Structures are given as structure tokens and as C-alpha cells.
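First, one chain by itself: the form predicted on its own, in C-alpha cells.
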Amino acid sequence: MIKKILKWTGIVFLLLTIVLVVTVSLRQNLRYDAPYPDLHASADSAVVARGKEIVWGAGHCADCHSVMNVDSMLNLGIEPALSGARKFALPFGDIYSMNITPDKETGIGGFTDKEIARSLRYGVHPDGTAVFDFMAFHDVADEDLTAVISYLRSRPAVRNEVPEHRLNAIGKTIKAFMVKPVGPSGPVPERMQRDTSAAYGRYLAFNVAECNGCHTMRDMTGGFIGEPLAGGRPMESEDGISPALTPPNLTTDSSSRLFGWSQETFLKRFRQGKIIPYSHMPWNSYSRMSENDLKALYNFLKSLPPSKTGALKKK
């Protein structure tokens, strides 16, 4: 009797495993629909310049989309190619950044402006598959998104065949059931008034610089579970040898890394760039932000209510 129970238990388990494997396989390239923002690249020098400022500054695009020595090249007056292929070795597999130069075969040259805008705002590739949600551009204003696309269009095309993502069994399961398009959190503004206000600082923190991505506690699926900017999960160093770093609390609580900082101290720290070599934070990109943008960011952080590091959101 026991042998028969074990036998049928094994058969049922095997069948369930087969069904799961087949289902995961069939769901690897699901297609989704999403609106196409009515945005068009511009050749206007001011628009392109604004896009350049975002790409190399608050947007920190080069920290993912280039494998070159970005800072040294920029110091020499050379703009590195954003030709992708940087590998992110994650627990669920290896993810490679995309070539975002205008190359028609390996980059974004074959995509329309609206297709690029949809990818950034709604997380849907031109072929309809979902984008791994690593960027915070869903709520970027039309004017700024247009500027970014315009700048990328203005750069030389670089042919660079980026490897396909290499997902393990867990990664394929996550992709099958959890990776879905992520759109704007509300109505997207046509433009944002650039000033030193806390409102503009909030826009930079959540929609462009993605401070929230590291400095807010997440669950294992990447969902936010902590109070905004009250501190994030420890992050292992990229070399696997250096100590892990924990994104600190940025609120006005006494446990905050910024507690007692003056605006002058804040600006000075950002102008220093990266001090800890293995820090994940794109300090050098943020050091290229304008003084007014940094002041806006400071004013926003100082407007946050106090919250302890890692505190869970109030239900």
C-alpha cells in the first residue's frame, strides 16, 4: 500500500513538473500591448543638449549601457559609445544592457521614436515583449523623454552585437510569470519647471535619478515594501570580495546619513564623485548634475518625513 502511494505521488509530482516546465517555456516571449507616446526626436541643439545632460548626469545611462572608462573619456572631451553589453550577474541569471546607439542592426536605429518612447515609458519592447524593469523613466515628462531620444539619435551608430540574456531556471520562471510591463504611476506631465523646488527634486529623485531604486526596501521580487528612501537592502559588491554596502536612509530621521547636512555639505559631497571604488551608486554621473538640480534634490530630501531605515510601509 505504501509503495503504491509513493508510486502515484512520484507520478503526480513528475506530471506537475512537466506541466510547469512546458508552461514556463511557452511563456518566455509573451507579447503585450501598450500605447505609443506621440513623441518625435528633434534636431534642435537645445533639445539635444538637454538630452545629453540627462544621459550623462541624473539619468546615469552610461553606468549600464557602456563598458568603457566613461569618466576618463568624458574628462578628455570624448563621449563614449552607449553600445551596451555590460553584464549584470544576478541570482536569476546574466542580464546584458542594450546597445542604444543608432545602429540599425544591433542598436535602436531600426526603431521608431514612438517605439523607443514606449519601451521607456511602458516597458514594452518594439516586438511586444516586456522589458526587465531596471529603469525609472516611466514618469519622465514628455519634454525630457523627447530630449533623451533626440540625443541618442544624434550620436554615431556603433555596431555591437549584445549577447542574449542567460536566465537560469529561476530566472525563466520569473520571466514567465512576473516580468510584465510597468507603466506610469499617473498622468505624465508635458514638461517640468526646472528650479530648486522640492517638487522638482522629487521628480528627479523618483523619475530620473532613480534614488528610490536602491534607497527604499524591496521584497525579493523587486517590489517596494519600505517607506520611500528610508534605506534599502544590503548589496553585494560586484567583485564578490569587497564588503557589502547598504543604501542608507535619506529621510530626515536622526538615523539618516544626511542628518544635519547643510546644503553646502550636500553639494560638496556630490561634486566629489565616487570615493568608495566598489560603491554601486553612480556618483560620477550625479557629480555632473547642475547645481540647481542638486539643490532641488536636497530640498526634496529635507522635506521627507522622518522614517527609520528599512521601515515597512504603513498599510
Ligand code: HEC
The other form holds:
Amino acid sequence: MIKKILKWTGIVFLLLTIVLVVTVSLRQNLRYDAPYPDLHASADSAVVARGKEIVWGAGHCADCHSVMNVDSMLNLGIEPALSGARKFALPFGDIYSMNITPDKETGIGGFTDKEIARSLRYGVHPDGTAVFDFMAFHDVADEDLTAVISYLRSRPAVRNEVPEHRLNAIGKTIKAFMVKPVGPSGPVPERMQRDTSAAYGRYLAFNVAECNGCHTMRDMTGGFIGEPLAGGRPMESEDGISPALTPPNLTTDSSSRLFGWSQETFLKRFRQGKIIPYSHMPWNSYSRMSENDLKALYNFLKSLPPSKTGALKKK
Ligand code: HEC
Ligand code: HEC
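Moving from the form predicted on its own to the form predicted in complex with ligand HEC:
Below: every chain and molecule of the assembly, starting with the one above.
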């Protein structure tokens, strides 16, 4: 009797496993639909310059799309190629950043402007599959998104074959059931007034620089659970040796790291770049932000309500 039950349990288990494996593999390349933003790259030098400012500054593209020593090259006046292939070794597999130079075969040269715009705004690759949500540029204004694409188009094509992502069994299961395209959180502005207002600072913090991504508490699945910018979850070091670092509270609470910081202190800290060498924060990119933008960021952070780290959102 027991033997029979065990046998049938075994068979049922085997069948379920087969069904799961088949479902997971069938769901690896699900296609999604999303609108194509009506944006066109421009060769206008002011537009390209604005794109360059975002790419090497607030947008910190180089932190993920280059494996070179970007900062020393920029200091020498050389613009490094954003030829990708940076590996993110995650518990569910290895993900590689894309070559975003205009190379036709290994980069984005074969994508149209609208395809690049859709990918960044709606998280849908040109072939319709979902983009892994590493980049939170879903709410970047039309004008700035156009500027970024215009800058990428203005750079020389660099051939660099990026390895395919390698997902393990957990990664494939996550991809099959949980990875979906992420799009804008609301209506996307056409353009932003670039002044030092808290409104522009908020746009930089949430839509372009992604301060929010690290400095807000998340649950285990990555969903935001804390008050915005009131301090994030400790981050393990990439080398696995250095201690974990915690993105501090940036609100106006007395426990905030920014409590008592003047605008001058804030600007000075950002100009210094990375101090803790293994910090995850893209300090060096941010250190290239304009004085105007840093002032806007400061004014926005000073307009936040005081919140304690880890505090739950009030419903
Ligand atoms: C936190 C890391 C990170 C940052 C910052 C980042 N990227 Fe990416 N990017 C990635 C990864 C990883 C992929 C590959 C995603 C995938 O294949 O699903 C990618 C893919 C892309 C793609 C290709 C999308 C497609 O459909 O194939 C473009 C274009 C792109 N990034 C542009 C940018 C630009 C422009 C910036 C800066 C404004 C930027 N990225 C900043 C990690 C990053
Ligand atoms: C990829 C994650 C990440 C992002 C994005 C990020 N931070 Fe941080 N931040 C950290 C971590 C980790 C620390 C603690 C280690 C350190 O000081 O470098 C930190 C520290 C800080 C500090 C304290 C610095 C000091 O010297 O005491 C300030 C201020 C700060 N972040 C502001 C910001 C602002 C503003 C943004 C957006 C423009 C931002 N951060 C984006 C992870 C991040």
C-alpha cells in the first residue's frame, strides 16, 4: 500500500515537474505590446550637449554600460564608448548590459529612435520581450529622452559582442512568471523647466538619477514599502568582502544624514565624488551634475516631510 502511494506520489511529482519545466520554457520569450513614443533623434548641437550631460551625469549610464575607467578617461578629455558588457552576477543568473553605441550588429545601430524610446520608457525590447528593469527612466521627459538618444546616435559605433544573459532555473522561473515590462507611473512631461525649484529636483531624483531606487526601503521582492527617500535596505558589496552599506535617510528628519547640511555642504559633498571606494552609489557620475541641478536636488530634499527610516507608508 505505502509502496503504491509512494509510486503514485512520485509519478504525480514527476508530471508536475515536467509541466512546470515546459511552461517555464514556453514563457521565456513572451511578447508584449507598448506604444512607440513619437520621438526623433536630432543632430542639433544643443540637443546633443543636453544628452551628453544626462548620460555622463544624472543618468549615470556609464556606471552600467561601460567596463572602462570612465572617470580618468573623461578627465583626459576622452569620451569612453558605452559598449556595454558589464556583468551583473545575481542570485538568479548573470545579466549583461547592452552595447549602446550605434554599431549595427552588436549595438543599437539597428534600432529605430522610437524603438530605443519605447524600450527605455515602456520596458519592451524591439522584439517585444520585456526588459529587465535595471533602468528606471520610464518617466523621463520627451525632451530629455530625445536628447539622450540624440547623444547616443552622435557617438562612433564600437563593435562589442555582449554575451547573452545566463539565467539559472530560478531565474528562468522568475522570467517566466514575474518579469513584465515596467512603464511610466503617470503622464510623462514633454519638457521640464530647468531651474533650481524643488519640482525640478524631484524630477531629477525620481525620474533621472534614481536616488529613490536605493534610498527608499523595499520589501524582498523589490517593491517600495518605506516613505520616499527615508533610507534604504542595506546593500551587499559587489566584491563579497567589503561590508554592506546602507543608503541613509535623506529626508528632513533629525535622524537624516542630511540633517543640518547647508546647500554649500551638499554641493561640496557631491563634487567630491566617491569617498568609500566600494559604495554602490554612482557618485562620480553625479559629481558631474551642473550646479543648477544639484541646487534643485537640495531644494527638493529639503522640501520632504520628516520621515523615519523603514517607516511604512501611511495609507
Ligand atoms: C543600473 C544599471 C544601468 C544603468 C544606470 C543604465 N543601464 Fe541601460 N541597460 C542595463 C542593462 C542590464 C540592460 C540590459 C537589459 C535587458 O537585456 O533586459 C540595459 C539595456 C539598455 C538598452 C537596450 C534596451 C533594449 O531594448 O535592448 C538601452 C538603449 C540602454 N540600456 C540605454 C541606457 C541609457 C541611455 C542609460 C543612461 C541614461 C542607461 N541605459 C543606464 C543597465 C543599466
Ligand atoms: C545605487 C544605489 C544608490 C543610488 C542610486 C543613490 N545612492 Fe546615495 N548612497 C548609497 C549608499 C550605499 C550610500 C552609503 C555609502 C556612501 O556614502 O557612499 C549612500 C550615501 C548617500 C549620502 C551620504 C553621503 C555622506 O558622505 O554622508 C547622500 C547625501 C546620498 N547618498 C544622496 C543621494 C542622492 C541625492 C542620490 C540621487 C542623486 C543618491 N544618493 C543615489 C546608495 C545610492
